[in-house]
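Single chain ahead, written as structure tokens, the form predicted on its own.
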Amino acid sequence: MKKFDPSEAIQDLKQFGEYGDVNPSITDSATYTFLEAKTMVDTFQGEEEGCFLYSRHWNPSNKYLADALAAMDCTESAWVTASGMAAITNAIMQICSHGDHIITSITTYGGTFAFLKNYLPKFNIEVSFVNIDDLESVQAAIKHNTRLIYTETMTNPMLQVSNIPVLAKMADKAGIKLMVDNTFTPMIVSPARLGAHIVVYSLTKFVNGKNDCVAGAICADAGFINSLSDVNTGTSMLLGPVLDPMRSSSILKNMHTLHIRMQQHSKNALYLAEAFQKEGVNVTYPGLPMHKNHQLMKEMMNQDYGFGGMIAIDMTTAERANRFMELMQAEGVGYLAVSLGYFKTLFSNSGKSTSSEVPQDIQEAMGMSEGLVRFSVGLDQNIEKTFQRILKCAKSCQN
């Protein structure tokens, strides 16, 4: 496969504003004018490209944000929403109905868990959990009624890596959908290149890098995004998730130094991931060789960007976790806190947290230790200091 460079597909855009602005213009408006009443008609009727009608539907803002978002993953669009979690309930319901099935990973976000688990059996739609490692049982799972196979690059928390080329396959042969989360791995993996049909985003973690704002996006061909909109029966338009094109104006500037921070949390992220090794500490990291989706991963992701910011410790128990925690905020190696991608350290225990919405049975099942401490590697410019005040806390946390 060419080689693909994420960063340099954002820079090439050519956005600025109506008055030359070098950054393009917020348009800070609910609904636009037509010269014609006719061009309102046809565009209602889905018969006019390129025209605005209400932001509900599209607005400037939001367009040149989702424009950035296809070139840097090479779909030929993409669809902006209010959160994550929109993006990913918009683009499941825009795919499925009353009486279709879809194939999930086990190992997956809380929320998105919920969702398919405890939300869609009220629609009368099937979901069969598997493990996404064993393809074998991916391909069991498939039925007449299958429309979906979900899952993410790299799963939260247990940070497997997902055969995306090998699951394309799969859902091409059967006629279905492959979507895959990207969230911890943008720029690092591009799904849609490996045969991903849908990818989609929690645009406020990595992508924004802030943690001011949350957002969403879809990512896919033209007629999936254009579905999505559709005034009588797109997801989307109907359940009207908007961004606000403020957000969404803050989000694509911050888009043009993704890469640069990608390069530091992976950087930053194996450093860690290595010296825990070497101090005999359980960790988990794809970018170690002895992660058993190492050469997967290698084979799968852009060069330049690194495995990602994401990595995991056992501290064997709740309690030895939460007191690792609360001594590494006190030692200033960064917070407490859930989400991701921050340029502070962020860290949770993902079992009484983000995946509590996982039941416990599941969460053994799945091999989730109750002392699972998951870390979102921050910035720092000097990590060794970082892994000292780390180290520290961990002793102090076996005494």
The other form holds:
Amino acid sequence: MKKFDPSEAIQDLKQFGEYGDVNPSITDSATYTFLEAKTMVDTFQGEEEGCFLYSRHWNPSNKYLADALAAMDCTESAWVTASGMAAITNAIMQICSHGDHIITSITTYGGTFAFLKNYLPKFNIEVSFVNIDDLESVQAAIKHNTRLIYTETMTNPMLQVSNIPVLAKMADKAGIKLMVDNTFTPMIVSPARLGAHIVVYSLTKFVNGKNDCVAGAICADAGFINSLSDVNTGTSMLLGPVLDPMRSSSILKNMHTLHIRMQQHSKNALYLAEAFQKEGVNVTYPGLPMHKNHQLMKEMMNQDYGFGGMIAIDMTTAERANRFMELMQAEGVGYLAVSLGYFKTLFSNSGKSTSSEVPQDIQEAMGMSEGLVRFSVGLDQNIEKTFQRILKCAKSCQN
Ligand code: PLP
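How about the form predicted in complex with pyridoxal-5'-phosphate, since we already have the form predicted on its own?
Below is the entire complex, every chain and molecule, led by the chain shown above.
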């Protein structure tokens, strides 16, 4: 496949404001005037493009951000939402109706898992949970009413890597959609180029990278994105999780440094993973040759961005994990906090936090140790020093 550089795609965009402002102006309006009444009628009927109607429908600031995301992900179009969960739930609800069936990776972000397991049954939408590594079980789960295969490029928190090209072929053959959450690996992997039909993001994480807001995005073909904002049937138009234009404007500016941040997150995470491995610590990182999906990840990723900023280490018990995290916070390694993609290192015990929605028996079935500590590695300049601090904390928790 031809080399693709997502950062160049963003850099090449010519986006500027109406006064030549290098950062596009922020649209501080909920509604828009029409010079002719007929244009308003045509816009409501979807026959007039390029006119803004009402900010829940579309607004210029969100359009700039959506265009940058579509460029980054090489999709025709994109849509931005007020949270990652809004992106995921809106995209799923746009595809699935009463009586439909979804196949999902059993390891997903806990909120997504809860939506699929606890919420969708209210609408008589059936969900099969599979090990996404076991491609035969994915194939076997496809039924006449299946509409969607759902997965994460790199699953949360097990850091399993989904085989997007094979899953996309399976979906194409069955005439269904493959939706991929690429939150852990923006720029590193371009799921749409590998065949995914819809790519969703929590922009809250790496894409924005500042932990100052929650936001989300859906990247897909123009037909799907337009269907979300249809005034009669569009899930986003009707449920209304619109992103505030002030926020989309600041996220857009942060996107222009994303490539440099991803490189540094990946460099630091690889350093820590290799150093942990040398010390005999049980570490999971797809950048290590011993990771079961290392080769697959190498085949799927764009050049120059590394293997991402997420690593997990196993402290075997929740008590030890808690002690370890408190010590690391006291030592200045980073913060004991959920979320990821921040410039400081964040760590949490997944089973008791971001995956606590997943019942204990399922956590065990997916191989998630109760002592698993997930790290979102920060942008530290001196990662050797950070490693020494972490090691000191790990050693004092050994007894
Ligand atoms: N997808 C992944 C992989 C996540 O980790 C999260 C949140 O932690 C979400 C989606 C949900 O995003 P948000 O918190 O922006 O709604």
